[in-house]
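Next up: a single chain in structure tokens, the form predicted on its own.
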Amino acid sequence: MSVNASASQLTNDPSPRAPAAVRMRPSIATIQPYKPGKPAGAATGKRIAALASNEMPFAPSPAVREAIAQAAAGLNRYPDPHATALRERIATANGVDVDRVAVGAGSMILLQQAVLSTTGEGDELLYAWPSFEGYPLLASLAGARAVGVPLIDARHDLPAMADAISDRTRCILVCNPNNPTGTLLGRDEIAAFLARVPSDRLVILDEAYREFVDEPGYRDALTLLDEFPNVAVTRTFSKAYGLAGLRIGYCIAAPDVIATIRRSHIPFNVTALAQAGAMAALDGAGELHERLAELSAGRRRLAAHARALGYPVVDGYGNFVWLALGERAPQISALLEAEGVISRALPPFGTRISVGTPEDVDHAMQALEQVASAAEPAG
């Protein structure tokens, strides 16, 4: 029998195979995979508004698309493993030295690198809850204990979080504005919290939605880095910049923190297309501000309409509106989906509706009216 024939027979052998007995880490079995929002095809309405994933509803600008197309001509070559030009551009835009910048395949990857660099088996990862759904996953991957401190009035309870710091706490995550509630922490209250955190614990301020904050005079976490060298700030190009499909984000921190995070960096994980697209996106500040203003107007319009209908709306920032529906979140989200609006139910807390195009906002407002007549919202 020839070698090829034997391979064919093995491939087509219908006999049952015993399950693999590969030894896994015990903590892996406890991991709950991240559940993304439903895609547009999941809706049953005539017109579909996919408002579950906080995506930018507008396509990238022609300049961004052109930069990506030009980068595509060199896909036979590896990308710059250090993203040197992009890191320099990010440093300039944020007024920091380049050795304070790390780039990764989305801010989630940078969060993972930071957590794995500081937190291991038996340690604790501390964060507010509800917050970004990826945080418990990060704890599980590190084999750490997840410590979620309940929000108060949809906001971080920073005094309670400080009280929850133990000898096993190694890393603290603060999402600001918070996803999914949209609430915003001020610089002074963050500084008061940081003053209570031991200096050998890493605090990561996750600012994925920073660009959507339109509060006059607001000062973000970058102004805290010199005073608190154990702080890192992560941001993303997925939200405001509309590059979710490219997967790219960045972290700004003290040089030694950045050096530590970069030790766990997987080589070439930021593609040449992502680097080119992010560079071009940073150059399009004027267009970005116009889009952000349009989305902020849509958020206010959607929130005001929902509140007038009796929904429990939380005042917040970000590119979404939070309805504090509690256990009724799945029911309301299902009714909205029947009207062609895909939202994100997060029981037992509430439902999040992303802000889309003006037409999407109109559609969501109409759907909320229909749902309000079918089921009286919790208030």
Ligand SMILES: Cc1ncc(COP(=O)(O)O)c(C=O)c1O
Contents of the next structure:
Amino acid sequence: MSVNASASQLTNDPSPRAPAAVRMRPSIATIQPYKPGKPAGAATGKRIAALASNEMPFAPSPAVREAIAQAAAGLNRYPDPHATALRERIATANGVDVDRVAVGAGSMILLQQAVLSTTGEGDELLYAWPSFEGYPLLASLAGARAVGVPLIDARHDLPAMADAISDRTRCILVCNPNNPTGTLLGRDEIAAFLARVPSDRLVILDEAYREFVDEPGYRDALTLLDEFPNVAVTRTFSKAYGLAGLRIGYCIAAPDVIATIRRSHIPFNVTALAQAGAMAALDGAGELHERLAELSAGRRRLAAHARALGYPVVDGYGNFVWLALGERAPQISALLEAEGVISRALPPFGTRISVGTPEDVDHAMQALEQVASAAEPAG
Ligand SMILES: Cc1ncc(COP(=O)(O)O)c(C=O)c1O
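Switching conditions: you have the form predicted on its own, so give me the form predicted in complex with this ligand.
Entire complex below, previous chain first.
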């Protein structure tokens, strides 16, 4: 037989096969693929502000890039499966013991591990809605029923969420500040909610945007962990630290909760590059303050301008501004895109615009002005 024999010659099958209809788990068949924010796209000659994905507009610092480059020299070896040095560094930065820290390839992976370790077919995953678009995906992956409790005035309705806890609820996700509305829950209202949650149900406080909270006197949810050992806090290097492409996040919780979350951990999911880059980012946390101050100034400027133009702006704390446009969100987002500003429409709720560089903010402000004169924005 010739070495160039085709697959059909090898199997004696004269005709190419029809594509197989592989049987899927029913819950997987229901998954609506996660829609990432539109990237900047091909160069069109006109300025584009890519403000759909809550990314930081700054490139990683030279120190972070240098650490990643050095780690690249050892890529023939598997990374430390326990990410010990990074976990120790995160533990120190947050004043907790290292057995209270888990890391993952993005906080999304940690959320997935937490859900898969607690919630199965027929169980319920509870969260507010609208919130992070990854949550319904997690429910489908687990084969669980997604229970979304409507926000009130763009904020979590924690009493209604407590009422919605059933015998089948296994895990509760609380996004704080909430993506996409930016609204913030205070420590005391979270504590009052946690007091109503049975202690054998896992509550995840998803704090992907924690570092952007510049509310004076804001008390961190980490201080709740001793009182409520069924709580885990997830955070990420993708947002404030500007390392979305590196895929690295962490979780802080009681040691047995960390052990539960790690049950569905796939070995080696955090690369050596991610471990090295995240450590360097923590070493350079001093620079972070300046960047966060610049981002906050941009958020306030954009929100104030949009409000003055008549847009229904929600006061929020992430690196984004939420316009509660309702059903008009896709139309307004399309008009903004025609002005070179790529935003995220989440109908029937609203449009989210990320805060970019000061030039991006200027661009978004001008685009909002153009759109306001073309369409009545009040929602
Ligand atoms: C609220 C929230 N949680 C989690 C994530 C996932 O972040 P990552 O997996 O990049 O850490 C995101 C990303 O946008 C988010 O907005």
